[in-house]
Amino acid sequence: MERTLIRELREKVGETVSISGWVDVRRDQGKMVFFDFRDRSGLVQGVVLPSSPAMEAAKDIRNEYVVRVEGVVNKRPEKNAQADRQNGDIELEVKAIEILNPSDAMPFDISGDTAGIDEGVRAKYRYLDLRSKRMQKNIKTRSEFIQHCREYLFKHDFTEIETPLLTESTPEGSRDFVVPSRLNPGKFYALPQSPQQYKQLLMTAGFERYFQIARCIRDEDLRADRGFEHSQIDVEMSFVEMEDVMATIEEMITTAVEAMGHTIKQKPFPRISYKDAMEKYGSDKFDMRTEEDKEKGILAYAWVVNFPFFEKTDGGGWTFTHNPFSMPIPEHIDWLMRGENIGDILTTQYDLVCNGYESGGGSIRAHKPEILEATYKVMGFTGEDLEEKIGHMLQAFKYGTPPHGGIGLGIERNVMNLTDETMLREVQAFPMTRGGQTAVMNAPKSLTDKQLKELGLKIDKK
């Protein structure tokens, strides 16, 4: 018999079905034992009747098995029916029971909020975990999230790319993970902090209108907003302004939150600059939100423009705050070209913050060789250190690269907010821990003496 849905068992009363799931819940009355069921869609409950055939498995069933059933859906008599729950005004008078799969008793309940239970536990049992209510919840609200942004993005002529995960080690802001390369001993790759370069080169490449949901890797400090692996949903324009970029981008988060059935506190999203971001909030990823809008899970978006382009190094030097790829606003480019005014340069780089979290971050970019030049001379890096670092940007940048911007919009931090969340692990599938130990998997470990001479590699004990 076709396996049925639970959602679907409203529409076929009377009928008998097949479904397959876990139990959910067994409640044993004597005479009679009643289930529920559960799968992707749903609950439903079964009740075995004395004189059901399948009564002598379901003595021998408990919470988490996997069963396949046959019933009868039935309705409720009125007084037993149920309106607030799914399923509630039907149930299945199960007449058979297969158990595909005996579970043992489980390491820790799931049938209620796992958010209490030790992190390590939660980490080795994942798989349990994911089963629980709220989790499946924020795993399923992260797919809709991305395919209504994803859908915005083919709607407007845009075209999904993939770049590389193995690619060259090069200064973003954060330290790289890096790879030894086998084939070439002493080399080492690295994982990408983000697509950056690459999708400035698609830019290059002529097709104009770029995105993919990107992996990112970045060996930082661990926070309850940040991991070592998030995703995005990265995004890169051509011939356009930042006006250009933050139209699209915000009419893309509102189409795809309020399709989800979220409300925007202010549209358009309002406009502040890094300035009095600070002087007003002392920070750039601010909550405008008043507790009545908390409390309605309301979204308070924003943009934060204006950022200083550079900022001084604890060596009296200067690096850049957000991005070394970015054009400084156009009445500061002959600022940049003397290196003159190096604090006063601002940048074109526009933040969207959301609810107390940066939610994504872009600019403008530069797109001719002599003006990116500028960024990483004021770094002082020399010729040589430019063409051992972004050599391959300047060449491309030679060959007719339009102008161009884009963003990447943090999917983690934008779930975090439309599942009312505070930590990053809550809203990925298999997230590290604190101390960085990978969910399930037993990593960091060490490698064997082969690998390590496979690869050219010893250790330093020290």
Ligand code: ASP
Second form
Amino acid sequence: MERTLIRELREKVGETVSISGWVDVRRDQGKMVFFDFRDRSGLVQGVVLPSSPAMEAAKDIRNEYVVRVEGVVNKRPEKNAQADRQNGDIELEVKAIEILNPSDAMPFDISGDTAGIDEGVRAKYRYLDLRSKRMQKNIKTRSEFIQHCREYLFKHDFTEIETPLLTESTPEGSRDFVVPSRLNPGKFYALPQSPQQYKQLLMTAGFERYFQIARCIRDEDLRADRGFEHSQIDVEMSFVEMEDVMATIEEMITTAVEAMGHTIKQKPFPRISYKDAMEKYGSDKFDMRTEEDKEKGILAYAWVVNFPFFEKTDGGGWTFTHNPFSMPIPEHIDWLMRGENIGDILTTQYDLVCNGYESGGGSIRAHKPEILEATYKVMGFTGEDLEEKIGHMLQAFKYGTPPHGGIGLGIERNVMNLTDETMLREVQAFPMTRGGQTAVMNAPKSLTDKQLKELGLKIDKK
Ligand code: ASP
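Let's see the other form, the form predicted together with the ligand, since the form predicted on its own is already up.
Below: every chain and molecule of the assembly, starting with the one above.
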């Protein structure tokens, strides 16, 4: 018999059906055995009557067994109906149960919220943790959010393009994860902190509108809203100014979150300068919600603009605040070119904040080689150092690179706001622990002597 999904059972009252899924709960009442069966679409109660040929199997079955069940969909008597539950007014009268795979007892309770369970245990059994209702919802919400954004971008003529994972380090302000090269012993690739340079080169290549669901890998201190790996909706557009990118992203986000049933506090999103944000909120990642907004799950987006381009390094030099590839605001290009008033130069950076998180950031880029060169000069790069750092970008920009700009939106931080989570790892399927251990699998770990030899590496045992 063909499989019926549990959510479709209500259309099949009186019919004999076959469902497949897990035993969510089993309640043995002696003469009768009750089950809640679960599949990806929901829950339904099953009842095994004393006369049912399935009674023997029902006695052996435990929670989380995988089963195929045949039965008749019945309306529940009025007095037993549970209006507040999915399928609360129907039940499956079980005629046959086939055990597709038994299950050991769960190492922890997955019937409720698993947030309080030991992190190491959750990580080890992440595939079970993910069965819990909250985690199913979080991961599905993430997928739905990405789906809406993707649809919007496709509708607006964007091309989805993947960029390399084995690459050269790009300066995003964090440490790189590096990968040794077997073919070039002693040399290393870096995993991308973001596709920044490749997406800009795609503008040189004439794609005009690029996006990617990009994995970004940064060796950062692990925090609640930060991990080694995150994903971003990475966008770049040609022939645009700040407002064009901001308007596109604003419309994309609005379309996505409203389709998902959320309410936005203020539209269009308010725009506030970095200076005003620091004066008013003491932070550029501020939360504009009232207590009442918080209770209602309202999303308060705002754009922060007019950031300083540079800040002083400990050594007394200058470094970029956000992104070295940005263009200063038009009024300050002259200062940059002449190397004047460095601390006062504002950049075209725009950050999207929502409910106290930085949920994205981007800028208009320096698309002329002399402007990018001037930025690097401020940061102390000239001659060979400059060539080594960004020679390839300066070269590419000589071949008709259009004006362009873009943004990266942190998927986790956006989904955290949609799910009311405060930890990055609650919206990732297989996150690392706070100590940097992978979920389920055992990394980082040592290499064999053979592997080390092939890579030309020696470990300096500390
Ligand atoms: N590369 C930037 C980041 O990862 C985003 C951008 O400017 O497009 O934060």
